[in-house]
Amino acid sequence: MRLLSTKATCDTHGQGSSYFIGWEAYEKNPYDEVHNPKGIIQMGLAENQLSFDLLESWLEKNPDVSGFKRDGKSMFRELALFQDYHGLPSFKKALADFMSDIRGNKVTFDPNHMVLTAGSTSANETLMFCLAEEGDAFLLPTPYYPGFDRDLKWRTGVEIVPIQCTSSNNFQITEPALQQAYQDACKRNLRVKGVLVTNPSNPLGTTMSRSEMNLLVDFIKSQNDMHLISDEIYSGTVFSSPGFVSVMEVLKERNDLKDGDEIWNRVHVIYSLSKDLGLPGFRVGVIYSENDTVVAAATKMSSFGLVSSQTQYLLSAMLEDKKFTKNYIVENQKRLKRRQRMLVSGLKKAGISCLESNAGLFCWVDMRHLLHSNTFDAEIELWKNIVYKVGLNISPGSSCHCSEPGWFRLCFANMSEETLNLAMKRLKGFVVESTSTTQSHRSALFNASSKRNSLTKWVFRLSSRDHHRDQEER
């Protein structure tokens, strides 16, 4: 008889991924400007720390809210008692309005179709439980967030089948790639229940085009039992054109889809305040769906991961302050743009390019020229050198299931400018040293080859001369 469950003893959490291993290396030797200046700099964390001063300033100006008071009277007892897992109506209304504001108010969200969860991790897993059975599959375009191997699969038993996207078209989704993924799933006897995308993309830092989203809507429309999940947790981080277009806006624009069309029941949106407001520790996520059955089921499941009443109360007041949220969104995007340019500039000085991006807290960086061979083994070898020798925790493309070795995700919004500059200085030094070593190795090979060629020519001449003399003697 087993002492523990199969789930407790299985090794399918994904913790063995290089994405998580890099985190472990950082936690054992974290960089600190004063106490550990040679430690590992965390560039594997997609965290937004650039606008904390705006949030802290608002809290200082609203002491009643942060002290859980209303009109000077304590709200503590009310907030401390048992809450309805549907969530505070005031918070859901404020969150729905905030989501609309980020999307330029081109679409609106009905609070009655929102389910609050403890972060987007919980939201994605809950949707898997609602939409699929164990052994069913979702198609995900590559590269994708490494945590999905844990969030979508570990407890649900749902499978992920990659839609292989390549650098030839900047990793955009194509119909042949989508159809190939579907065929791959069928060959594995998997029932495909839908497609999940991140828009803006993690790790690419790019927004999806309308043509890509229409392709996906057409795809699920052609099937009677498929869903489309759009994870839009980075929607407020878009700092350059093209702007962000939500899948809800695409549905609204399509002439062939009217209100009440069943396709609306098969498109779902994930959102959270972890990235746009930089509040991952507050654990605020949301599922938005027009499907009443999904909303009802997800609401019941949300009782296993509620957002605290205190958090909802505080954030509802913050989000209801329209002047603050408008200023925050604009200023935060300006800061993200500036910081992204700093990273791109630093990489360029090191002789490294990256995919042109317009959103997110990271860049998709091309280090293929630093590989000693075009293999994933070479990528991991390069990654280990950068983590353990250079002291930068970055995420290798293989952890994101990229189909091409040599791509890496580097985060830029979770550190100070000084730390980012130090990271770029370290990386540039590594590239110079690596290039010098490679050139020396090639030079040595060339010299050895030249000597061999010279010796071969000398032996050939000597042999030819002896042969000619032998011919004369005969």
The other form holds:
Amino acid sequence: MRLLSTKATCDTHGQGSSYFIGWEAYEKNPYDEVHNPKGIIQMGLAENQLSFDLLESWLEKNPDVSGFKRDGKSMFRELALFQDYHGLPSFKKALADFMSDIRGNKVTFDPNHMVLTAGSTSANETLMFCLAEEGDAFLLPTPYYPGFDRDLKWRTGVEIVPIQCTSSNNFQITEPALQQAYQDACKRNLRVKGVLVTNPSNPLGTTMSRSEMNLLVDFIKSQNDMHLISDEIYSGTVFSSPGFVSVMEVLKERNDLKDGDEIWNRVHVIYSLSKDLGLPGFRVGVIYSENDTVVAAATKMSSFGLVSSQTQYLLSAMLEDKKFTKNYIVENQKRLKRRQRMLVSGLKKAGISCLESNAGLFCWVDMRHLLHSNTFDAEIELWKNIVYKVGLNISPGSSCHCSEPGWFRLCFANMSEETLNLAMKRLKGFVVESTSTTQSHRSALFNASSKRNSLTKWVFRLSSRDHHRDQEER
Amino acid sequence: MGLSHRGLQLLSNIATNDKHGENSPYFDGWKAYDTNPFHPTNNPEGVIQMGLAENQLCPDLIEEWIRNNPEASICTAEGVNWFRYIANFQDYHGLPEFRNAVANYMSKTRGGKVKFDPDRILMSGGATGANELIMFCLANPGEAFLVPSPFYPAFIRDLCWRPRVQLVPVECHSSNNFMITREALEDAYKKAKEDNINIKGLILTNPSNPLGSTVDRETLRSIVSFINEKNIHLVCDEIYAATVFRAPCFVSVSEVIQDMEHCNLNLIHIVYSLSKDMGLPGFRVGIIYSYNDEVVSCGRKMSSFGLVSSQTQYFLAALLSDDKFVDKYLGESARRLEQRHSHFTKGLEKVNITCLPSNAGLFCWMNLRGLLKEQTFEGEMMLWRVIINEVKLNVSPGSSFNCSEPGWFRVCFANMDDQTVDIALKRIRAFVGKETGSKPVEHKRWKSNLRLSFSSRRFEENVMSPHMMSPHSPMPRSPLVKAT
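Switching conditions: you have the form predicted on its own, so give me the form predicted together with the partner chain.
Everything in the complex follows now, all chains and molecules, and the chain you saw is the first one.
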């Protein structure tokens, strides 16, 4: 007799994937400047470690909060007992304002439409439980965050059907791709309950365009029980133009809203403080919806993963300090921009280009030219070399369900500048070495002069920023 | 693409059905309280909340510890060096110091008779999250768990709502103090089989909610042998473990299996939490402890959906590994619970109201069968509405716990101060006197050698008694709320 549930014994949690295997390799041999300088550098972790000093200095200036105090009086007992799933009102208000600030106040958020959850991991799962039955499907543009396989599918039984995006147009969502995904779902007898996007995108690091968002809103309007979920967890990490446009802003702008007012009932936003504020340990997730039934149901479900009252209290005080938050948002973005530039130029020196990005904690890096063949097997082979020989844990595109082999996500905000420089040095060394290896390999196959010409052209291409265009020529 | 013909169903069944249980009449009592909450000066005629199993007797001990241990907070000058590490820490294994401290604490609350392995400790969003998680691991939708009645009402939400597990009650009766008998277990199991219900396990709360009594060693052994025989799981929710205030002392399932050689440990799982023992429901600390390696592995991945805030883990790691503090806390907490329980039950006895003999928990299982107009559940509901609307006490009727006999009520006593307890007793005495036509027995003046659980500043204008908000409450009254 089967002892455990099917959910316990299947692998829908996705943790057998390469994404997590790289983590394990890192954990067994983690880089440390002093104790393990040859260890693996963690570049697979989308964490924001650049701005802790700003938070720490705020804490130093606000000692009351630290001792559970308000105006000298202890709040401990009240906090210890506070388990209302509506959440701490002051925290929700401060969060709503913070979310508005990030969007340049072009949209405002109503705390009564917010549900607090234990991280966006829980928020995404909860929203699935609310919007879809087991066996329904959501369409997601590829490449997408590997954790969605666990968060959206595992315990809910919901399916993900990919909207295939390609490098030919910088992985933007197109109407044909959307339609194709819908057809694919129908062929599998799956009822499509909507679309889920991450904006700014993980792993691309790009903000979604207005036209893409309008395309998606038009799409869900075509059937009156489809939803659009916009996971805006990286909304505060946008560091250069084009700026961030939230789906809420797009809805406001649409001039078909008079008869389309009900669309507000079908568009939902996910948020978290794990990326913008760099506080993943505190488990703060948000579901935002104008649909009262969704809010009511999700609020009850949040019982399974409420935010610790101790944490709500600390963060409400912090986010209520508007001077602090405004300064934080600006400074954090500055640092992210600088760090991204470092990674991009370091990669360039190694002859590697990446997708032009304006957000996120990572770059979407093009290593197609380093593959032995244009296959996912070759991608995994390259990946293993990079993890175990070069000592960098990076995320292969296949773990993000990318449709083309050769793309990798590299994170830049979870390490010091020195470590990032070291990582770039190692990568450059690897590329040079594999170039020379390939050189000698090719010389065995081609005659000398044509070999030299093709090699020169090839090396030239490597350092060209228009690399992706050259790819089509290959 | 055109409109589909598939019929509008905007949200899921789970989102729109009633299985969260919050539409049950049980919550009418909460509503009555929320619209008219008792306050000693502002609203002395209001409804006293006795439906809330919270432990508010010992926060002063923890407050004192906090004052003496500023380094336990990552926000103080003494602790801020750890801020970035902790804020960044989202490993679902949990902070090792936290797991070690919890293992240590769990062992202490079981009299040191069991050792717990920190690597088997999983986190979850409170015991609410833990119970749901364990169901996801052990049972498929449609499968069932046996549960002795009366049982905690929210099991229906926690076990049945999203995991879609069925609950099959095992009836227990007052004739033997609601003890779980082997016969009742076998009967329930057999009937389920006949009805083609696939039983995957048995879940019980020990110490019991709502009974307030611990399961004795022999019964536990019998239960363990029953589940082994049927090859089904045993989930013991031991959330009230450290609320045992009098003999017999607590016997955990972890202790019992130590000398049952033939027990298949893969079937044994414990749910725990700090919400009752330590009175910290706001901190959302749920624990799953399983002897089954696969459950530990899978459960750990699932814990991603409800990890304990690292800030809270860090604080509790320090608190719970302070042996001196823990020993003092456990002793003093038991003492205060005993005093409160004794005071309350003696007060009830003055008007011939008896409670089930109990040695644990934050409540009494009160026998009001003598006051029922008719010995039916309708009679119970009628009495309950009178108690809420006229006596102005929110107590919980036995039917909401799936009790098989009408007339029992759970009444909580640890979520208020001494004065409020006395006012509640006075109201009960007056009511019973009226109902039975007898004069209330003259009561002794209780000497105030009972230590106040709270300082009187609780009732300053801007600091109201904190109450857990009912799920339905749109306007919670905690001072934290007023701060908006």
